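Coming up is one lone chain in structure tokens, specifically the form predicted on its own.
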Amino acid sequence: MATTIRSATPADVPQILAYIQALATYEREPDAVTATEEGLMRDGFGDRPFYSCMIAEQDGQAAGFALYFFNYSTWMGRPGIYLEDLFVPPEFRGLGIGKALLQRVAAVAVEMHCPRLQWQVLDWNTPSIDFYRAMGAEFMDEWRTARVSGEALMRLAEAEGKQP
């Protein structure tokens, strides 16, 4: 069975959204996703992406992708990778096809100069834990996750140019 990683196409915003939706099932927030087809083709294909993509196929069907963006290190004064979603569906895991999406971003990495890849996962997570730990990955257990969303995020934005 042959495993080949290729660059997303807008043709695989359907796929995309699904293995979206499927990962958020598994990360046991299967109601949490709001993307949309629209979303992820303007955001991803448009005139100004947002982020890239890459579709694993597994004998020419759709078995995993990895969905990743730029971000900046001020400190090394280089651009980085941040890979936001890795997911093979079940029926493929075993196969070394997010071995295969990781080392492909990887090198994308490397092809760039960017310094580092970086991602999140859940504590709970093992399996993912071992496999990244498998892979090289360093945790950084002192950095805690920061975020502002929904209503919070427009307070936060509103109180701009409010200071006295």
The other form holds:
Number of protein chains: 2
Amino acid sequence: MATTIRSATPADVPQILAYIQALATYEREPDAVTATEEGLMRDGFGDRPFYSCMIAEQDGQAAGFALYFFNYSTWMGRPGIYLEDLFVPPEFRGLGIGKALLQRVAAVAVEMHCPRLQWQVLDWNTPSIDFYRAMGAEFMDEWRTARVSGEALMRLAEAEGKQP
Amino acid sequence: MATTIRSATPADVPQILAYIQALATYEREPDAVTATEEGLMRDGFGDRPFYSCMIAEQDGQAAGFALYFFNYSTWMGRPGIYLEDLFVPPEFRGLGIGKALLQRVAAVAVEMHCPRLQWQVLDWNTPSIDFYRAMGAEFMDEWRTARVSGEALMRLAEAEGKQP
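Having seen the form predicted on its own, could you give me the form predicted in complex with another copy of the chain?
In what comes next, the whole complex appears, and the chain from above leads the way.
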């Protein structure tokens, strides 16, 4: 009945990729994942880590994950933590595992003197929104997220230096 | 009449802080900035950099900045670039400097094989929203941003390991 939270190791990469795929399916984008084990290994456990990851275990069995990285608040002049993914598989829900993962990431933030822990949630995901609110989260609905990717990113980069 | 974009150096830190303050004022939060030159120096130019910064110059004079860091896309299995701040002071607007800064950051993203460049904008900031759309940005309005900070973050961290 015991939940433990531990840092991920390279041996967890296949499980991390499986969780990323399961989360994308839950988020109604089952075909969006092009990540590979090689890429996740390089970017999480190589010379230049781009993310950190915690694994939850329930009675010794993998039961969810939290994947995060440092962002930066120029107002605070401090790094913060951005929680990219938090996922508990359906068969392990209702045991407080998501809460335990979120608490552990919050503890990392406090240890690192990060004044903020931030993440995003889909607007239709009411159960998660309610859960996050109960955890003390505020919603910053005046901010809109913009993204340039793919062809548009290439065009923007190629235009560099070509205009006055 | 020439705009140039260059990487920031430690000597730019006072200017960077002044731009951060000017941007916070533009964003209607003039008292929100608690960042210091010491903090910006440590976090941008120390042993463990948390951000990168580009300075625009117009005829040799500082004319704006772009401050960014790497985030991580688990769907893509690649780091991306998150643009935290983009600012051109009023006296330098209308010269294409914001566009030149955005293009340079896009070029860094492409060089680093980052599939995405992302940022946030306040919902009332119509001039910027129109500009970003013209630059090829899409708006991800189905995502809401959640944040835990201050007392709520401390409480969440302190609760770690105390619940079943």
